[in-house]
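Encoded as structure tokens, the following chain is the form predicted alone, with no partner shown.
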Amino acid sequence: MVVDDTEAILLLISRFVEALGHSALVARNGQQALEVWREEQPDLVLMDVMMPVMSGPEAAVQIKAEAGATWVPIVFVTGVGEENALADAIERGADDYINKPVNFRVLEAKLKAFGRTLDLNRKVRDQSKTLADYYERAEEEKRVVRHLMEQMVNSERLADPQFEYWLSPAESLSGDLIAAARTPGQALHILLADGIGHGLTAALNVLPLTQPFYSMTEKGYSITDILFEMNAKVRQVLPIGRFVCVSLISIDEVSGTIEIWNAGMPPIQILGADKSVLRICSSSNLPLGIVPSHSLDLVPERIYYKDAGYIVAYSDGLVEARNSSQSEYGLHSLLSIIQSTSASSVIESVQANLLEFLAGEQHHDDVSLVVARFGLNETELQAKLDVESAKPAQQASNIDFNQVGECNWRYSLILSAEELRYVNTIPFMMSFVKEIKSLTHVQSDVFLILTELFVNAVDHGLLRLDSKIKTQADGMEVYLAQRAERLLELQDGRIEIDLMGLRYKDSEMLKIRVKDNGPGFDWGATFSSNDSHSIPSATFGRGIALIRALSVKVQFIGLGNEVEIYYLPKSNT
């Protein structure tokens, strides 16, 4: 655009831009340029600076105030006196000035330095555009991955009072994920994983891990079947080259076992109630989703305790964190926070000191850490087991037997020596009862009792194993050696399991019968000394007295190789 006063002078310039292959738009005025800028959004002003109606400098600053980000160029042509005018118009924003009388060859020269730097400028900014779309669309993406996980990962289990944990991604996302949920015998299974790298492509790496490990933990599957299944999932979701590290810990009080399978991951803590070092549990596995599931060592790493204790595990990114000195934080400065906090604040103190460590410093990769508690007392033992379950619905002597009625439903299972050795039996029929109405909400202990009956069946009525094993040193490895020995050799073994919902007054009474082939056992001198309604302290045969304490009848048969149980769930109101 060129403004003028003059008519010559507009009509000389305006001709000369023509004639150098541009569109030429005229103004007389500060104001008449201010509407035509408006209206067309010319590239470039050449404005005089003297004018009526409104001045060049007054014009310019009314174009630059509009034009926001957008750079329009302003050049005045300026005469001789007009000096001071010219430096304030600059002062306020004019990019530059030509003197008149106008030198062509030196306008001509200026028009096409101006191009040059529009053109840049216009690429600057479609790049930024450009830029702003992708972070826009990128930040999105973030958003669903996000809302994906929180949906995936059940947070309320991780609410669980056994153990606490903290996860602070490096990015918007966590490449770590820490799960956890119980079994129907209220073991907890806690999983901690690494995914590759960091960020959105480390979290999607993590993802598929979610659905077989609550799946499979709630129907009551073992942490070698459910590795098992993770391993086929990554391989079958995730590209070639994409692999995440994992340690997988089960917890189980009733029997006193730790389960730790660790692959990838930093060497998990195990700590005495004194929060001494009592035995480190390091990676020997390779990560899930580099090998076929059938070629790993999917066998877990057991620990029987007697004693209170903490298990401690943690990423990479927690030891690793490194402050301006380029100073790790070490596994050392973790464990002497630990060692020197009240259990009810580990968590906390652990972050005020990485924080202190770091001193304004942002650790570079995720951050996780889990401390989980074992050897819980008989008071948290019992509302751990949510027993409803250490006392019965009834006592025995209020069930009136006369009154239980037909079946409302049968459910019978029966496995030969071959199925014996590669069906998960219990798993698959609490697929069954988590269908039935009246024991959605007694899970836990139709998990326990079928559980017990099921493994005493198969141990001592066809296998033959004695318990006394387990109490010997390394009692439950050569134990659980037999076991597999004999199984593998097993060949007329044969087990029968019925579960019947049978009416009684206004509510369904569960009978369950489970019989086997072997020779029996000395099924009264076994229990004769357990108190039926309590939980025995000792760290073996907790699953039988149990039983006992949840039924309301339990009765052997013959030789003790058939024996019948009857439960009465608790009202769901």
The other form holds:
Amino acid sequence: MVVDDTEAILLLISRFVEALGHSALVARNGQQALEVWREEQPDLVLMDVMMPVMSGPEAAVQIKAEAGATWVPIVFVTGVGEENALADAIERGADDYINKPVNFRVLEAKLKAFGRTLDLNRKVRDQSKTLADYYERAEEEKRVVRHLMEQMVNSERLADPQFEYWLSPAESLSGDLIAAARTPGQALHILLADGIGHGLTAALNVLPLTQPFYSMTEKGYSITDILFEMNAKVRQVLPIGRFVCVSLISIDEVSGTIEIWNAGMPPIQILGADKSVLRICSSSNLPLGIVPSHSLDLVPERIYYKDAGYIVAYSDGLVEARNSSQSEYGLHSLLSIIQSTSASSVIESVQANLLEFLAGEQHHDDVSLVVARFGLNETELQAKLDVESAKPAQQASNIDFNQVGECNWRYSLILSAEELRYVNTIPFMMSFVKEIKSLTHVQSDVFLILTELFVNAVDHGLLRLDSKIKTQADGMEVYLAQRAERLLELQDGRIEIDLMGLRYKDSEMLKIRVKDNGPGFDWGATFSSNDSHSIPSATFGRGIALIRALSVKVQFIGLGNEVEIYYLPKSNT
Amino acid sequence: MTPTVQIEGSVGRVILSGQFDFSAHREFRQVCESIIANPDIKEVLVDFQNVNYLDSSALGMLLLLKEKIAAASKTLALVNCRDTVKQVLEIACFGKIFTIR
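Having seen the form predicted alone, could you give me the form predicted together with its partner chain?
First the chain shown before, then all remaining chains and molecules of the complex.
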């Protein structure tokens, strides 16, 4: 755009500009210049300083203000004696000037120079727009993944009085994952996982773990089975070179057993009631996603406890958090703050301690920490079991067995030795139980009863294992080793399981029948009365006592290799 | 970090230095590709002599390298692993799938 109030100069310059291959717009004062600029958005403005209506510098200021981020070069064409006005104009945003009379050689050179700068300017603007688009897209993707993670991680289930956790991502998305769920038998499963790197890709790496973890835990699968599936899933969905470090912890308060499997995570610390370190479970496995499931050793470390204590599991981001002097937080600091704190929330003390240590620095990797407790309600649990075994939850005398009606549904399963070796029977049956309306709210009870009956039939009925072994030192290990060995050798074992839904008044009663083809036992002598306290060993008796406590009737039949129990679901309120 | 390569007969040695993490991704890949493409090299050694830090994305890069080297029918060993490097490899149990010397 050429702006001048002298017609001759206006004509001269615009012709020259057109001769150079540009197209020229004309305006005769500042006001007009502004109007034309608004209308046509020219790339460059050549403007006189002194003009009627509105001066050049005034128009320049206005144009610059309206152009905003878009760069519009403004070049003043000045006469002698206008230096002050010119200086002022340049100060307020004009880009260059050229003296009158116009030297066309210089004007041409200047237009070329501005052309180059304009090209560069446009390129930068395009790139920064692309960058801004990328950024927005990335933010949107993060938002979606964050939502997805929150849904899949299910923080509701993390609100469990048995453990505390803390997860602090290094970026807006975490590559660390903490998940927890309980089996139908109330064993607590805690998953702590760390994907490669941090941010979006790390978060995507850990997501495939959640689905097998929750669904299999809910069906009562062991952590070995869950790990097998998680590894298969990670291998299936992640590219080579991506893997996930995992530790999976199971705490079964009923049997007083902890199971820990650690692959690539820092050593898990088992603390006693006084918070001294009792045992360390170091990583002894390849992270998930590297080798096929069958070449992993998925047998967890087992710990049997009688007293209360703590399990401390964390990601490397916590102990490797560095402050401004490049020293690491370290396991020692973590353990000493856990040991010295008397606050009810151990995690809060650790948070405060780490914050103080970092003194304003950011941790560079995702930080996660789980402090779980075990042996908590041992006495409480025992008391509950004792009371319940002495006084069944539903008084058998209140049940009128004459009112037990016909069968609504029936589910039967027969397994021979071959299947018993590899079928994970109870979780398999639980997926059926889950579908039965009258049982959905009492899955936990059904799971416990089924597990006890099945384990009794297999371990004692078929494999003839002696429960007394369990009471010796290391007894549980010996027992399990013997069990595995005998199961492998078992030739003609057979287990029948029937589940029946019987009509009872306006509700439904569950009848479970389990029969093995072993020689049975003298149940008449063992349970001389209905008094469960007469059962010899505490370890052995617990199972039967539990079943008695939960059900309305337990009946051994024939040789004692067949048992029927009746269970009345509590009303679903 | 700029990895350097030494070739002695049929052995290609990739010498790493400093921090081996995701920022070394591109250089490491380029160096490894050149070694894999070299038909004279039968054995690849990744030398950790001068590495003082290694993170999980470096482990991922090693897994990728292992895969590519196996596809090219060459052998791979991780050598001169000390202190921090050794500790990280141990926690991840990489000794089960890598030759570490």
